[in-house]
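Single chain ahead, written as C-alpha coordinates, the form predicted alone.
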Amino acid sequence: MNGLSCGTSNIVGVRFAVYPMADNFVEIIKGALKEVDTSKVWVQTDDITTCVRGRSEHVFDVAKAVFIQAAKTGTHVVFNGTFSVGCPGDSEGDTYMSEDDIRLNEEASRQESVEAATHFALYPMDNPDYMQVIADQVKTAEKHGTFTKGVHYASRLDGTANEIFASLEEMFVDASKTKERAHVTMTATISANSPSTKDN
(Lines of atoms letter the chains of each structure in order from A and count residues from 1; the text may use other names and numbers.)
(Lines give C-alpha, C1' and ligand atoms only; values in the text may rest on other atoms or scores of the structure.)
Protein backbone atom coordinates (compact mmCIF):
# COMPACT_ATOMS: atom_id res chain seq x y z
CA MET A 1 0.00 0.00 0.00
CA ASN A 2 2.85 2.36 -0.95
CA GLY A 3 4.18 2.41 2.61
CA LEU A 4 0.99 3.90 4.03
CA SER A 5 -0.25 2.68 7.39
CA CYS A 6 -3.69 2.60 8.97
CA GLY A 7 -4.92 5.74 10.64
CA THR A 8 -3.12 8.29 8.43
CA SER A 9 -6.21 10.46 7.89
CA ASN A 10 -8.79 12.14 10.13
CA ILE A 11 -11.29 12.31 7.30
CA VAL A 12 -14.55 10.49 8.07
CA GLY A 13 -16.52 9.09 5.18
CA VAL A 14 -19.60 7.07 4.42
CA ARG A 15 -20.56 5.26 1.23
CA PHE A 16 -24.28 4.60 1.22
CA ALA A 17 -27.40 3.97 -0.78
CA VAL A 18 -31.04 4.67 0.11
CA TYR A 19 -33.71 2.29 -1.15
CA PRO A 20 -37.35 3.46 -1.08
CA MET A 21 -39.66 0.47 -1.63
CA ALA A 22 -42.00 2.30 -4.01
CA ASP A 23 -42.58 2.77 -7.73
CA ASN A 24 -41.70 6.47 -7.40
CA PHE A 25 -38.34 5.73 -5.76
CA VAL A 26 -36.51 8.15 -8.06
CA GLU A 27 -38.78 11.00 -6.98
CA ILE A 28 -38.30 10.13 -3.30
CA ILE A 29 -34.50 9.92 -3.55
CA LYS A 30 -34.14 13.12 -5.56
CA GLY A 31 -36.57 14.90 -3.25
CA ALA A 32 -34.56 13.85 -0.20
CA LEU A 33 -31.27 14.97 -1.72
CA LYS A 34 -32.77 18.32 -2.70
CA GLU A 35 -33.76 19.01 0.93
CA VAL A 36 -30.31 18.25 2.37
CA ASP A 37 -27.54 20.86 2.64
CA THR A 38 -24.25 19.20 1.64
CA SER A 39 -22.11 22.33 1.41
CA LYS A 40 -19.79 21.28 4.28
CA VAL A 41 -18.91 17.85 2.89
CA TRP A 42 -17.28 16.31 -0.17
CA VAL A 43 -19.96 14.43 -2.14
CA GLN A 44 -19.78 12.13 -5.13
CA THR A 45 -22.62 10.00 -6.49
CA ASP A 46 -22.46 7.31 -9.14
CA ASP A 47 -25.00 4.79 -10.43
CA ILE A 48 -24.55 2.59 -7.35
CA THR A 49 -23.89 4.66 -4.22
CA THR A 50 -23.18 8.10 -2.79
CA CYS A 51 -19.93 8.91 -0.99
CA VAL A 52 -19.85 11.69 1.64
CA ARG A 53 -16.57 12.74 3.30
CA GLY A 54 -15.38 15.40 5.73
CA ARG A 55 -15.65 16.05 9.47
CA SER A 56 -17.54 13.36 11.38
CA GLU A 57 -20.33 15.66 12.56
CA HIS A 58 -21.11 16.78 9.02
CA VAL A 59 -20.89 13.29 7.51
CA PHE A 60 -23.37 11.92 10.06
CA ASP A 61 -25.53 15.04 9.73
CA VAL A 62 -25.88 14.56 5.97
CA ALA A 63 -26.38 10.78 6.10
CA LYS A 64 -29.09 11.14 8.74
CA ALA A 65 -30.81 13.96 6.89
CA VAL A 66 -30.98 12.04 3.60
CA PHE A 67 -32.50 9.02 5.36
CA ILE A 68 -35.02 11.09 7.33
CA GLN A 69 -36.09 13.14 4.32
CA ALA A 70 -36.75 9.93 2.38
CA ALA A 71 -38.42 8.11 5.29
CA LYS A 72 -40.73 10.96 6.29
CA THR A 73 -42.74 10.22 3.13
CA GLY A 74 -44.09 7.12 4.93
CA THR A 75 -42.56 4.82 2.34
CA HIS A 76 -40.62 1.79 3.51
CA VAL A 77 -37.03 3.06 3.15
CA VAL A 78 -33.74 1.28 3.81
CA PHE A 79 -30.35 2.98 4.25
CA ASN A 80 -27.31 0.79 3.72
CA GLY A 81 -23.93 2.39 4.45
CA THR A 82 -20.32 1.87 5.46
CA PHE A 83 -18.61 4.52 7.59
CA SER A 84 -14.83 4.79 7.76
CA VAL A 85 -12.12 6.86 9.46
CA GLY A 86 -8.35 6.54 9.24
CA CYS A 87 -8.38 4.98 5.80
CA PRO A 88 -4.80 4.84 4.44
CA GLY A 89 -4.20 7.41 1.74
CA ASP A 90 -7.51 9.24 2.23
CA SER A 91 -6.60 12.85 1.40
CA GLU A 92 -8.87 14.07 -1.41
CA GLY A 93 -11.32 16.59 -0.02
CA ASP A 94 -9.08 17.69 2.85
CA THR A 95 -10.37 21.26 2.52
CA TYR A 96 -13.65 20.25 4.16
CA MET A 97 -11.82 19.43 7.39
CA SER A 98 -11.55 23.15 8.14
CA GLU A 99 -15.33 23.64 8.35
CA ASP A 100 -16.86 24.71 11.68
CA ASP A 101 -18.95 22.32 13.80
CA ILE A 102 -22.40 23.79 13.06
CA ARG A 103 -24.60 21.06 11.58
CA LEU A 104 -26.57 22.45 8.68
CA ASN A 105 -29.36 19.84 8.66
CA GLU A 106 -29.81 19.17 12.37
CA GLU A 107 -32.77 21.50 12.92
CA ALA A 108 -34.76 20.05 10.04
CA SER A 109 -33.94 16.48 11.08
CA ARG A 110 -35.00 17.12 14.68
CA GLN A 111 -38.44 18.21 13.49
CA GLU A 112 -39.15 14.71 12.15
CA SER A 113 -39.97 11.72 14.34
CA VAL A 114 -39.22 8.68 12.20
CA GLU A 115 -39.19 5.30 13.94
CA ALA A 116 -36.43 3.06 12.65
CA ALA A 117 -34.59 -0.20 13.25
CA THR A 118 -30.92 -0.86 12.61
CA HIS A 119 -28.40 -3.63 12.30
CA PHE A 120 -24.87 -2.30 12.76
CA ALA A 121 -21.42 -3.84 13.01
CA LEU A 122 -18.26 -2.10 14.22
CA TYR A 123 -14.79 -3.04 12.99
CA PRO A 124 -11.79 -1.56 14.86
CA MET A 125 -9.07 -2.41 12.33
CA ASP A 126 -5.62 -3.61 13.40
CA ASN A 127 -6.64 -3.52 17.07
CA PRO A 128 -5.96 -6.66 19.15
CA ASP A 129 -8.52 -5.46 21.72
CA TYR A 130 -11.27 -5.14 19.12
CA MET A 131 -13.77 -7.29 21.04
CA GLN A 132 -13.49 -5.06 24.11
CA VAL A 133 -13.82 -1.95 21.94
CA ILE A 134 -17.04 -3.34 20.43
CA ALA A 135 -18.39 -4.36 23.85
CA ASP A 136 -17.70 -0.88 25.22
CA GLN A 137 -19.57 0.75 22.35
CA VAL A 138 -22.57 -1.54 22.82
CA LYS A 139 -22.72 -0.10 26.34
CA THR A 140 -22.94 3.33 24.73
CA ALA A 141 -26.01 2.21 22.78
CA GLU A 142 -27.48 0.82 25.99
CA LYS A 143 -26.92 4.22 27.61
CA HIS A 144 -28.81 5.83 24.74
CA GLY A 145 -31.65 3.34 25.20
CA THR A 146 -31.42 2.18 21.59
CA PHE A 147 -29.71 -1.20 21.98
CA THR A 148 -32.16 -4.06 21.52
CA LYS A 149 -30.09 -7.22 21.19
CA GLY A 150 -27.17 -8.90 19.53
CA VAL A 151 -27.86 -10.82 16.33
CA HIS A 152 -25.60 -12.93 14.14
CA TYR A 153 -22.80 -10.71 12.76
CA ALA A 154 -24.40 -7.48 14.04
CA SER A 155 -26.21 -5.72 16.86
CA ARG A 156 -29.73 -4.31 16.70
CA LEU A 157 -30.82 -0.78 17.58
CA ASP A 158 -34.40 0.52 17.76
CA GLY A 159 -35.69 4.06 18.24
CA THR A 160 -36.22 7.22 16.25
CA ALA A 161 -33.84 7.94 13.40
CA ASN A 162 -32.40 10.83 15.41
CA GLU A 163 -31.73 8.55 18.39
CA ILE A 164 -30.23 5.80 16.25
CA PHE A 165 -27.88 8.12 14.36
CA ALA A 166 -26.81 9.71 17.65
CA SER A 167 -25.92 6.24 18.96
CA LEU A 168 -24.11 5.26 15.77
CA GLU A 169 -22.10 8.48 15.69
CA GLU A 170 -21.02 8.31 19.34
CA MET A 171 -20.02 4.66 19.06
CA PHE A 172 -18.08 5.26 15.87
CA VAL A 173 -16.26 8.34 17.14
CA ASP A 174 -15.47 6.77 20.52
CA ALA A 175 -14.12 3.63 18.84
CA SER A 176 -11.83 5.76 16.70
CA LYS A 177 -10.30 7.25 19.86
CA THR A 178 -9.38 3.93 21.47
CA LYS A 179 -6.12 3.61 19.55
CA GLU A 180 -3.76 6.27 18.26
CA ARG A 181 -4.25 6.81 14.53
CA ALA A 182 -7.05 4.24 14.48
CA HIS A 183 -8.67 2.88 11.34
CA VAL A 184 -12.31 2.06 12.13
CA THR A 185 -15.16 1.02 9.88
CA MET A 186 -18.85 0.54 10.71
CA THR A 187 -21.66 -0.89 8.64
CA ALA A 188 -25.27 0.13 9.22
CA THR A 189 -28.52 -1.03 7.67
CA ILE A 190 -31.38 1.21 8.80
CA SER A 191 -35.05 0.58 8.02
CA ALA A 192 -38.09 2.80 8.50
CA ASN A 193 -41.78 2.24 7.81
CA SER A 194 -41.29 -1.50 7.35
CA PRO A 195 -44.48 -3.56 6.97
CA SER A 196 -42.78 -6.21 9.14
CA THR A 197 -42.53 -5.94 12.91
CA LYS A 198 -39.41 -6.64 14.94
CA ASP A 199 -41.08 -9.78 16.30
CA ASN A 200 -41.27 -11.34 12.84
The other form holds:
There are 2 protein chains.
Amino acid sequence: MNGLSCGTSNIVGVRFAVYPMADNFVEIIKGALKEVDTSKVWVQTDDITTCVRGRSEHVFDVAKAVFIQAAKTGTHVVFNGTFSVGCPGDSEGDTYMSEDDIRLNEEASRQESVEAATHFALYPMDNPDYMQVIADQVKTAEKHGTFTKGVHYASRLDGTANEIFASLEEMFVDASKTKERAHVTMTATISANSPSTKDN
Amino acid sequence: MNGLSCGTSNIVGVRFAVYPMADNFVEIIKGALKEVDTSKVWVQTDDITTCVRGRSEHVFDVAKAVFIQAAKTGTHVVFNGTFSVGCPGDSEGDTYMSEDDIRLNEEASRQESVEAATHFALYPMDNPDYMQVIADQVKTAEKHGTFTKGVHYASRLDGTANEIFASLEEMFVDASKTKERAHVTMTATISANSPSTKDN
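What I would like now is the form predicted together with another copy of the chain, since the data block earlier showed the form predicted alone; can you produce it?
Starting with the chain above, the whole complex follows.
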Protein backbone atom coordinates (compact mmCIF):
# COMPACT_ATOMS: atom_id res chain seq x y z
CA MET A 1 0.00 0.00 0.00
CA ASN A 2 0.99 3.61 -0.43
CA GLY A 3 1.87 5.32 2.79
CA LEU A 4 0.81 8.71 3.96
CA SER A 5 4.12 10.21 3.08
CA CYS A 6 3.80 9.75 -0.67
CA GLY A 7 3.22 13.20 -2.05
CA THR A 8 2.76 14.79 1.34
CA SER A 9 5.09 15.73 4.14
CA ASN A 10 2.86 14.43 6.91
CA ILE A 11 4.99 13.04 9.70
CA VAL A 12 3.51 10.03 11.50
CA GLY A 13 4.40 8.95 15.01
CA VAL A 14 3.65 6.34 17.59
CA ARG A 15 4.16 6.52 21.33
CA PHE A 16 4.21 2.96 22.64
CA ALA A 17 5.61 0.42 25.03
CA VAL A 18 5.99 -3.33 24.94
CA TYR A 19 5.24 -5.15 28.19
CA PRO A 20 6.70 -8.64 28.64
CA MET A 21 5.05 -10.23 31.69
CA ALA A 22 8.24 -11.87 32.96
CA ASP A 23 11.01 -11.30 35.49
CA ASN A 24 13.50 -10.89 32.62
CA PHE A 25 11.45 -8.14 30.91
CA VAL A 26 14.48 -5.86 30.50
CA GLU A 27 16.37 -8.59 28.68
CA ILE A 28 13.39 -9.32 26.38
CA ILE A 29 12.90 -5.64 25.51
CA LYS A 30 16.61 -5.04 24.90
CA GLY A 31 16.87 -8.25 22.89
CA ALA A 32 13.93 -7.21 20.69
CA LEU A 33 15.34 -3.73 20.12
CA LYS A 34 18.67 -5.23 19.06
CA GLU A 35 16.87 -7.16 16.30
CA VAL A 36 15.11 -4.09 14.90
CA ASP A 37 16.61 -1.64 12.43
CA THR A 38 15.47 1.86 13.41
CA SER A 39 17.73 3.81 11.07
CA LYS A 40 14.85 5.31 9.06
CA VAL A 41 12.94 6.72 12.04
CA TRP A 42 13.42 9.23 14.84
CA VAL A 43 13.39 7.37 18.18
CA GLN A 44 13.26 8.63 21.74
CA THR A 45 12.79 6.43 24.80
CA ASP A 46 12.10 7.54 28.35
CA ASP A 47 11.11 5.64 31.49
CA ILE A 48 7.45 5.36 30.41
CA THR A 49 7.26 4.91 26.64
CA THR A 50 9.14 5.03 23.35
CA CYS A 51 8.28 7.52 20.63
CA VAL A 52 9.00 6.68 16.97
CA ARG A 53 8.41 9.27 14.22
CA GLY A 54 8.90 9.40 10.49
CA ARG A 55 7.17 8.14 7.35
CA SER A 56 4.11 6.01 8.08
CA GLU A 57 5.67 2.93 6.44
CA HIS A 58 8.65 2.99 8.75
CA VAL A 59 6.72 3.85 11.89
CA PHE A 60 4.47 0.82 11.41
CA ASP A 61 7.41 -1.34 10.30
CA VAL A 62 9.37 -0.57 13.47
CA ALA A 63 6.40 -0.85 15.86
CA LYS A 64 5.45 -4.23 14.42
CA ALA A 65 9.02 -5.48 14.48
CA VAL A 66 9.60 -4.59 18.14
CA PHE A 67 6.38 -6.36 19.13
CA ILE A 68 7.09 -9.45 17.04
CA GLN A 69 10.70 -9.78 18.18
CA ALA A 70 9.58 -9.57 21.83
CA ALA A 71 6.59 -11.91 21.36
CA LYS A 72 8.54 -14.59 19.52
CA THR A 73 10.19 -15.44 22.86
CA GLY A 74 6.88 -17.07 23.82
CA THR A 75 6.44 -14.78 26.82
CA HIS A 76 3.07 -13.08 27.33
CA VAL A 77 3.82 -9.71 25.70
CA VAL A 78 1.52 -6.74 25.15
CA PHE A 79 2.11 -3.78 22.83
CA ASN A 80 0.28 -0.65 23.84
CA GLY A 81 0.54 2.48 21.75
CA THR A 82 -1.07 5.50 20.17
CA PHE A 83 -0.36 6.33 16.54
CA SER A 84 -0.74 9.95 15.48
CA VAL A 85 -0.68 12.02 12.30
CA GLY A 86 -1.38 15.68 11.69
CA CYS A 87 -1.04 16.74 15.33
CA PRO A 88 -0.91 20.56 15.25
CA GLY A 89 1.78 20.41 17.92
CA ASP A 90 4.01 18.11 15.88
CA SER A 91 6.94 19.43 13.87
CA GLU A 92 7.97 18.52 10.36
CA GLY A 93 11.43 19.76 11.20
CA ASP A 94 13.06 16.42 11.81
CA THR A 95 14.74 14.69 8.96
CA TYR A 96 13.69 11.10 8.13
CA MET A 97 10.82 12.27 5.87
CA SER A 98 13.17 11.98 2.87
CA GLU A 99 13.81 8.27 3.46
CA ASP A 100 12.66 5.89 0.71
CA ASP A 101 9.75 3.52 1.28
CA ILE A 102 11.69 0.26 1.58
CA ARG A 103 10.83 -1.29 4.94
CA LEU A 104 13.91 -2.44 6.79
CA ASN A 105 12.27 -5.00 9.08
CA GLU A 106 9.50 -6.47 6.96
CA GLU A 107 11.45 -9.55 5.89
CA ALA A 108 12.39 -10.51 9.46
CA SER A 109 8.83 -9.86 10.71
CA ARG A 110 7.37 -12.07 7.95
CA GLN A 111 9.46 -15.00 9.23
CA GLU A 112 7.52 -15.07 12.49
CA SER A 113 3.97 -16.26 12.94
CA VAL A 114 2.81 -14.73 16.20
CA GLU A 115 -0.90 -15.03 17.00
CA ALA A 116 -2.22 -11.80 18.47
CA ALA A 117 -5.45 -10.35 19.82
CA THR A 118 -6.11 -6.63 19.59
CA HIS A 119 -8.34 -3.85 20.76
CA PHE A 120 -8.02 -0.68 18.71
CA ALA A 121 -9.81 2.67 18.53
CA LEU A 122 -9.60 5.42 15.92
CA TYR A 123 -9.95 9.09 16.85
CA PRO A 124 -10.37 11.43 13.85
CA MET A 125 -10.11 14.85 15.53
CA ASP A 126 -12.17 17.95 14.71
CA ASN A 127 -14.41 16.03 12.34
CA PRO A 128 -18.22 16.00 12.69
CA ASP A 129 -18.30 12.80 10.59
CA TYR A 130 -15.84 10.94 12.79
CA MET A 131 -18.22 8.10 13.65
CA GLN A 132 -18.68 7.42 9.93
CA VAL A 133 -14.91 7.53 9.34
CA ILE A 134 -14.48 4.90 12.07
CA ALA A 135 -17.29 2.71 10.69
CA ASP A 136 -15.76 2.88 7.20
CA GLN A 137 -12.36 1.80 8.46
CA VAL A 138 -13.79 -1.13 10.39
CA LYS A 139 -14.95 -2.41 6.99
CA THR A 140 -11.29 -2.60 5.99
CA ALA A 141 -10.58 -4.99 8.86
CA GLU A 142 -13.67 -7.00 7.91
CA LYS A 143 -12.31 -7.23 4.36
CA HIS A 144 -8.94 -8.38 5.73
CA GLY A 145 -10.61 -11.06 7.85
CA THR A 146 -9.11 -9.67 11.05
CA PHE A 147 -12.21 -7.99 12.49
CA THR A 148 -13.85 -10.02 15.25
CA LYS A 149 -16.36 -7.71 16.93
CA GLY A 150 -17.04 -4.37 18.49
CA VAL A 151 -16.57 -3.96 22.22
CA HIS A 152 -17.24 -0.92 24.42
CA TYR A 153 -14.94 1.92 23.26
CA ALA A 154 -12.95 -0.27 20.85
CA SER A 155 -13.00 -2.94 18.16
CA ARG A 156 -11.44 -6.35 18.39
CA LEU A 157 -9.09 -7.86 15.80
CA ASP A 158 -7.64 -11.38 15.75
CA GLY A 159 -4.98 -12.85 13.51
CA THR A 160 -1.23 -13.03 13.18
CA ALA A 161 0.73 -9.95 14.21
CA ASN A 162 1.57 -9.40 10.54
CA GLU A 163 -2.12 -9.45 9.57
CA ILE A 164 -3.16 -7.22 12.45
CA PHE A 165 -0.52 -4.57 11.80
CA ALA A 166 -1.48 -4.58 8.10
CA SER A 167 -5.09 -3.85 9.05
CA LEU A 168 -4.14 -1.18 11.60
CA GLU A 169 -1.85 0.57 9.13
CA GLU A 170 -4.39 0.60 6.30
CA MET A 171 -7.19 1.87 8.57
CA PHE A 172 -5.00 4.58 10.07
CA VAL A 173 -3.60 5.78 6.75
CA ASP A 174 -7.01 5.75 5.05
CA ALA A 175 -8.66 7.58 7.95
CA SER A 176 -5.95 10.21 7.64
CA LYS A 177 -6.91 10.85 4.03
CA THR A 178 -10.56 11.65 4.73
CA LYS A 179 -9.82 15.32 5.34
CA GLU A 180 -7.19 17.87 4.33
CA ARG A 181 -4.30 17.66 6.83
CA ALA A 182 -6.41 15.52 9.13
CA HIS A 183 -5.33 14.99 12.73
CA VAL A 184 -6.05 11.34 13.50
CA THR A 185 -4.92 9.16 16.37
CA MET A 186 -5.34 5.42 16.87
CA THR A 187 -4.82 3.41 20.04
CA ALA A 188 -3.90 -0.27 19.87
CA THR A 189 -3.49 -2.89 22.57
CA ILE A 190 -1.97 -6.00 20.98
CA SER A 191 -1.53 -9.12 23.06
CA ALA A 192 0.40 -12.33 22.33
CA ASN A 193 0.86 -15.56 24.30
CA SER A 194 -1.79 -14.69 26.88
CA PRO A 195 -2.70 -17.50 29.27
CA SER A 196 -6.34 -16.26 29.21
CA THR A 197 -8.90 -17.95 27.01
CA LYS A 198 -9.55 -15.99 23.84
CA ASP A 199 -12.85 -14.14 23.89
CA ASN A 200 -13.72 -14.27 20.20
CA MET B 1 -14.90 17.20 43.35
CA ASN B 2 -18.30 16.75 41.74
CA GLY B 3 -18.34 13.98 39.24
CA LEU B 4 -19.84 13.99 35.81
CA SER B 5 -22.84 12.07 36.98
CA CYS B 6 -24.23 14.79 39.21
CA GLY B 7 -27.26 16.10 37.41
CA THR B 8 -26.57 14.19 34.22
CA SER B 9 -26.92 10.58 33.21
CA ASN B 10 -23.60 10.44 31.37
CA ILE B 11 -22.06 7.03 31.78
CA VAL B 12 -18.26 6.99 32.01
CA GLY B 13 -16.06 4.03 31.16
CA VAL B 14 -12.48 2.93 31.04
CA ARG B 15 -10.97 0.11 29.06
CA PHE B 16 -7.65 -0.77 30.66
CA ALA B 17 -5.13 -3.37 31.67
CA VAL B 18 -2.51 -3.55 34.39
CA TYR B 19 0.81 -5.10 33.36
CA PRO B 20 3.06 -6.48 36.13
CA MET B 21 6.47 -7.22 34.61
CA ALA B 22 6.99 -10.44 36.56
CA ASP B 23 6.66 -14.20 36.13
CA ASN B 24 3.86 -14.20 38.73
CA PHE B 25 1.81 -11.56 36.89
CA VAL B 26 -1.42 -13.59 37.12
CA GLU B 27 -1.06 -13.82 40.91
CA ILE B 28 -0.39 -10.05 41.18
CA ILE B 29 -3.40 -9.13 39.03
CA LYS B 30 -5.73 -11.54 40.82
CA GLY B 31 -4.43 -10.39 44.20
CA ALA B 32 -5.06 -6.75 43.29
CA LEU B 33 -8.57 -7.46 42.05
CA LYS B 34 -9.38 -9.27 45.29
CA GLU B 35 -8.53 -6.09 47.22
CA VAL B 36 -10.81 -3.88 45.11
CA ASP B 37 -14.54 -3.41 45.67
CA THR B 38 -16.20 -3.21 42.25
CA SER B 39 -19.81 -3.43 43.42
CA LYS B 40 -20.74 0.06 42.14
CA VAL B 41 -19.49 -0.46 38.56
CA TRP B 42 -20.19 -2.68 35.57
CA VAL B 43 -17.11 -4.83 34.89
CA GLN B 44 -16.23 -7.08 31.99
CA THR B 45 -12.83 -8.69 31.46
CA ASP B 46 -11.60 -10.50 28.37
CA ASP B 47 -8.18 -11.81 27.35
CA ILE B 48 -6.94 -8.33 26.32
CA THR B 49 -8.41 -5.71 28.65
CA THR B 50 -10.95 -4.98 31.37
CA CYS B 51 -13.83 -2.57 30.86
CA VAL B 52 -15.32 -0.71 33.83
CA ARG B 53 -18.40 1.51 33.40
CA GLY B 54 -20.57 3.58 35.69
CA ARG B 55 -20.46 6.97 37.43
CA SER B 56 -17.20 8.81 36.88
CA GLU B 57 -16.34 8.73 40.61
CA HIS B 58 -16.51 4.96 40.75
CA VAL B 59 -14.76 4.36 37.43
CA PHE B 60 -11.75 6.41 38.57
CA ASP B 61 -11.93 4.93 42.09
CA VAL B 62 -11.76 1.36 40.76
CA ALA B 63 -9.09 2.05 38.10
CA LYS B 64 -6.85 3.74 40.68
CA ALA B 65 -7.39 1.01 43.25
CA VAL B 66 -6.49 -1.83 40.86
CA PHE B 67 -3.29 -0.02 39.85
CA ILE B 68 -2.29 0.83 43.43
CA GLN B 69 -3.00 -2.64 44.79
CA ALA B 70 -0.87 -4.17 42.01
CA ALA B 71 1.92 -1.59 42.33
CA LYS B 72 2.22 -1.83 46.11
CA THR B 73 3.81 -5.26 45.59
CA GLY B 74 6.94 -3.38 44.46
CA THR B 75 6.88 -5.03 41.04
CA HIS B 76 7.29 -2.84 37.96
CA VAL B 77 3.62 -2.37 37.03
CA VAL B 78 2.09 -0.30 34.26
CA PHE B 79 -1.56 0.76 33.93
CA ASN B 80 -2.66 1.46 30.38
CA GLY B 81 -6.17 2.59 29.66
CA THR B 82 -8.56 4.81 27.77
CA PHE B 83 -11.30 6.65 29.64
CA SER B 84 -14.40 7.59 27.67
CA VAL B 85 -17.57 9.61 28.14
CA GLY B 86 -20.35 10.51 25.74
CA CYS B 87 -19.47 7.86 23.16
CA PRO B 88 -22.45 7.79 20.77
CA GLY B 89 -22.13 3.99 20.70
CA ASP B 90 -22.37 3.66 24.48
CA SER B 91 -25.62 2.77 26.21
CA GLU B 92 -27.13 4.29 29.31
CA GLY B 93 -29.11 1.09 29.73
CA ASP B 94 -26.96 -0.50 32.38
CA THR B 95 -27.81 0.09 35.98
CA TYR B 96 -25.10 1.48 38.31
CA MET B 97 -25.89 5.13 37.40
CA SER B 98 -28.16 5.32 40.45
CA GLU B 99 -25.33 4.48 42.87
CA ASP B 100 -24.42 7.17 45.40
CA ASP B 101 -21.10 9.02 45.18
CA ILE B 102 -19.30 7.38 48.12
CA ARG B 103 -16.09 5.86 46.79
CA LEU B 104 -15.62 2.33 48.04
CA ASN B 105 -11.83 2.09 47.59
CA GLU B 106 -10.60 5.59 48.38
CA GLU B 107 -9.64 4.85 51.97
CA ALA B 108 -7.53 1.82 51.07
CA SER B 109 -5.90 3.68 48.14
CA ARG B 110 -4.99 6.61 50.43
CA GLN B 111 -3.02 4.21 52.67
CA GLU B 112 -0.50 3.55 49.90
CA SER B 113 2.12 5.96 48.65
CA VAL B 114 3.08 4.68 45.22
CA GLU B 115 5.28 6.96 43.10
CA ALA B 116 4.16 6.95 39.49
CA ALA B 117 5.10 8.50 36.16
CA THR B 118 2.45 9.10 33.53
CA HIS B 119 1.88 10.01 29.91
CA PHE B 120 -1.66 11.08 29.16
CA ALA B 121 -3.52 12.52 26.19
CA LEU B 122 -7.00 14.04 25.97
CA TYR B 123 -9.17 13.66 22.86
CA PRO B 124 -12.24 15.92 22.82
CA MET B 125 -14.11 14.61 19.76
CA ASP B 126 -15.99 16.69 17.16
CA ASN B 127 -14.77 19.95 18.65
CA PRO B 128 -12.95 22.59 16.56
CA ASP B 129 -11.55 24.05 19.81
CA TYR B 130 -10.09 20.77 21.00
CA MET B 131 -6.49 22.02 21.20
CA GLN B 132 -7.66 24.82 23.53
CA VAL B 133 -9.63 22.35 25.66
CA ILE B 134 -6.44 20.28 26.05
CA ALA B 135 -4.31 23.32 26.88
CA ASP B 136 -6.83 24.45 29.50
CA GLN B 137 -6.83 21.06 31.19
CA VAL B 138 -3.03 20.90 31.31
CA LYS B 139 -3.29 24.02 33.49
CA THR B 140 -5.19 21.90 36.02
CA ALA B 141 -2.26 19.51 36.30
CA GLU B 142 0.10 22.49 36.63
CA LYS B 143 -2.07 23.79 39.48
CA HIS B 144 -1.95 20.34 41.12
CA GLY B 145 1.85 20.24 40.84
CA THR B 146 1.75 17.00 38.85
CA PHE B 147 2.52 18.39 35.39
CA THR B 148 6.13 17.83 34.35
CA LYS B 149 6.30 18.59 30.63
CA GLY B 150 4.82 18.06 27.21
CA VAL B 151 6.19 15.26 25.05
CA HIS B 152 5.27 14.30 21.49
CA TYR B 153 1.56 13.32 21.44
CA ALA B 154 1.18 13.39 25.23
CA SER B 155 1.88 15.22 28.48
CA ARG B 156 3.91 13.93 31.37
CA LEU B 157 2.76 13.87 34.99
CA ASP B 158 4.77 12.84 38.06
CA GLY B 159 3.63 12.31 41.63
CA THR B 160 2.01 9.69 43.79
CA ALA B 161 -0.64 7.51 42.18
CA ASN B 162 -3.25 9.26 44.30
CA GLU B 163 -2.11 12.68 43.04
CA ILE B 164 -1.92 11.55 39.43
CA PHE B 165 -5.38 9.97 39.39
CA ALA B 166 -6.81 13.12 41.01
CA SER B 167 -5.35 15.22 38.18
CA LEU B 168 -6.50 12.82 35.48
CA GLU B 169 -10.02 12.69 36.87
CA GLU B 170 -10.38 16.45 37.18
CA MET B 171 -9.02 17.07 33.67
CA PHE B 172 -11.24 14.42 32.13
CA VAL B 173 -14.41 15.52 33.93
CA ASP B 174 -13.79 19.22 33.22
CA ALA B 175 -13.02 18.54 29.54
CA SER B 176 -16.31 16.67 29.34
CA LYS B 177 -18.19 19.75 30.50
CA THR B 178 -16.90 22.06 27.75
CA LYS B 179 -19.67 21.05 25.38
CA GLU B 180 -23.22 19.71 25.60
CA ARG B 181 -23.03 15.89 25.73
CA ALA B 182 -19.38 15.99 24.79
CA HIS B 183 -17.63 12.83 23.64
CA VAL B 184 -14.18 12.90 25.24
CA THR B 185 -11.58 10.18 25.59
CA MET B 186 -8.34 10.20 27.55
CA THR B 187 -5.45 7.75 27.33
CA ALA B 188 -3.15 7.20 30.30
CA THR B 189 0.01 5.14 30.70
CA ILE B 190 0.91 5.06 34.40
CA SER B 191 4.12 3.39 35.49
CA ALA B 192 5.37 2.44 38.97
CA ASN B 193 8.59 0.83 40.20
CA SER B 194 10.35 1.14 36.84
CA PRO B 195 14.05 0.29 36.87
CA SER B 196 14.64 3.06 34.29
CA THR B 197 15.89 6.46 35.36
CA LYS B 198 13.08 9.02 35.54
CA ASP B 199 13.13 11.47 32.66
CA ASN B 200 11.70 14.51 34.38
